[in-house]
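In structure tokens, the next block holds one chain alone, the form predicted alone.
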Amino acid sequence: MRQFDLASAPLTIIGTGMAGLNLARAVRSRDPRRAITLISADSGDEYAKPLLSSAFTKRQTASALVVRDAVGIAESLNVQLRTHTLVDAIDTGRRCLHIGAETLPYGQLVLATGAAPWQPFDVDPALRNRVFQVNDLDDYRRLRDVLDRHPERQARIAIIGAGLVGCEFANDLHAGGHRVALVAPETAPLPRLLPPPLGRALGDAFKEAGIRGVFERQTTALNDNGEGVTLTLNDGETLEADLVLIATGLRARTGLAEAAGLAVSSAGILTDRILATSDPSIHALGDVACVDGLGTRPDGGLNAMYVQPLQASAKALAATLTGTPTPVSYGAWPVMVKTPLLPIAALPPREPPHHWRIEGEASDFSALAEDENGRLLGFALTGRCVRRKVELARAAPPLLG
């Protein structure tokens, strides 16, 4: 069996999304000479993933969203960046990766593999150019290319799922000139983020703008009708669309870790506060990590790894990997939902509140999640009440203290 010189083996990061690149930058700022290898399953181009759900409004192409290409990243960070590379397995005993016939040793390993879209039903491969899920730049490019082929008319787009991703894309595609229908089993949009009165206010704002809400119904089948897609709903109704966007949630990409024997759950790869997995030489961060019980939620974007917690994770892990073990902590950072038709800010409580105290009228609401003693646990704000987000965030407990 071949033996590796692990003392000279690089820090290896699997994943070049915001988590992996932020970590590489943070490590490089602390150690200019450390050997670092980045492994990407795609092109490795750098872009801001949150901007995908507002790019149609701005008429941005996929190329316009690229901040730096893989060559530029490798040169600026002095790292080895391997693109379009799939890791087949992790050998924790020998501390190496299997990539096809190649065996690649690692000194320390970080899994930043993110989360993948989940869909509740099978989709006929014949519908590939009419049914989409957007989770990365390549997904956006494919959807954009199809829409740009038909500039002469508005596309009828059915979005399945009214979580964060579904609502942001509904607003964005509507602003981009398309006819949008939002289909979901819940009674109102953003059910995991907003209490019902605030969700209904968003639904009303969508309806007033011309976005059709098809709530309390589930999609049971998608069929090619020759010119588009027919959605069959569980009450027997059908809905015709040119394109379908499935936004039914994310699942952490834990397969590689689980196959290597690392501890995982449905929320992600289990880590402690210094982001170490059950193997102390392997760490995880970003959407794939369940940090001290806080991990990816299945509602399509609302998870522990908003941009600010992700940046905090990268900074803390960089310190740990360069010799200063540093527990990560997350502040009370509200998420701003990109729905200009009705501005929304929310800090979802970690645990179900005893009650929601809701004040306001029309589309301007403040909803405070409180425990049995009236202590603030989180909040949701709409319309003009969004201006309270800083005040309430200061009063709320940290996401991970």
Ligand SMILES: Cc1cc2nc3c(=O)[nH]c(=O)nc-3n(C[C@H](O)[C@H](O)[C@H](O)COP(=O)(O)OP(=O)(O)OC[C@H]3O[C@@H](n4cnc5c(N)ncnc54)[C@H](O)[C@@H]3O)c2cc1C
The other form holds:
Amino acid sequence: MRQFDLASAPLTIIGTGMAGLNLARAVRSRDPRRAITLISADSGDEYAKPLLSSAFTKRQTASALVVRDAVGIAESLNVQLRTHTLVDAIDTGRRCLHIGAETLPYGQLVLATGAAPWQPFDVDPALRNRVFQVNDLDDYRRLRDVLDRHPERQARIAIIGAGLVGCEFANDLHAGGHRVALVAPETAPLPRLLPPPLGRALGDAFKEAGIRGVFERQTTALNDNGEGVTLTLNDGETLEADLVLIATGLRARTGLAEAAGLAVSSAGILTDRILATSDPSIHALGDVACVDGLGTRPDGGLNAMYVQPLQASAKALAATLTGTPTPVSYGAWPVMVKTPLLPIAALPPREPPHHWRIEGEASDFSALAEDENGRLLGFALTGRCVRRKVELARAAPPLLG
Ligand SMILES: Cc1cc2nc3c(=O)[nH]c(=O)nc-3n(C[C@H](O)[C@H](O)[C@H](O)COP(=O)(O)OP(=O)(O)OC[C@H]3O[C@@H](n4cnc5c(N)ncnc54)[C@H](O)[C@@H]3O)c2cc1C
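Moving on from the form predicted alone, please list the structure of the form predicted in complex with the named molecule.
Let us now look at the entire complex, which starts with that chain.
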């Protein structure tokens, strides 16, 4: 494996989400003197993104979710942190970044640019105070500003998309007192994490609590109706809402890398197990990376855009960047879905299984994804069966062994 010229400086990390900050922290703990520059298009404040979809019920504002601000991070890690700075381009030949008219040289470069919300239709900019996507702290702040001004907290909220983000917000905003409708083309919630009977169990739990499920329907248009938004569905039905939350998936932000000539696919920036891109002096990790074939699924489903893979990547990459090339491994790490109305743990199999073996009743199900020889490939658990997650994770194959 390639050894780096450790004299080259600085190590430059684009992105201060959980991936960029975990990496900076891990490098700093291995090398107290290394010059590190962090660059972020946003405020650079540290926060745990997974908490965005359960913060409403806990009455946590966007500011309350900030663990440390950019100044505090720069001081505690002894790094240069440039906030509200958008990197426009990478010149791999001259090893520099273009930021507006400025040219900034880098020694080693790491791309931790995350993933951006994807939406299946255009939204009229005039609806910006009524239609939201929440993928970072600023998005959440905007949503909270509008929700907190809503009289009686009884807003009619239509959530488009019944994946992890849509379902978690449905549960959280409902628990916070709002009237929620969940609209999705699939037959049941969480289609990429759960086989249909378990998805239906979550749909039933939502329905019982008062969340309206509008399944097997595509939203084709959003229109301002003067007092709110009218959603037009593909069967001609309409739905009125005060606010709309679009949660139709994320796409890896590969634009910078692609324009610089790095190998990318719809699943992310392609890296090997030491997280090197097709240019060995540039690495990538987090939601933007497709590590050894594991990234955003082409159908928009997520199979490695979670916190544990990025934490493992940060640890391995810190070792690599400080002189010990270290391949990353991902364990069999189930995702815990934050839907208190029906607890869920899921370890989706990498490939569609030969069959699902499903047992259980009422809302307590265990579903084992198996190959043709009955070998465990992944699992999904609901309700009381969630307690089997440790035992099953031990028996399941690692995501990246
Ligand atoms: C609502 C929600 C709930 C979630 N819940 C869970 C959960 O329960 N469990 C779990 O494991 N995962 C969960 N996830 C996923 C998890 O949060 C993400 O995998 C993780 O936060 C991704 O971190 P990241 O650093 O790769 O990307 P991001 O957090 O997206 O950070 C990207 C960074 O890159 C910067 N950037 C991008 N482009 C540029 C540019 N050109 N120039 C400069 N800076 C740039 C951005 O400003 C930002 O700082 C959830 C995600 C969401 C949205």
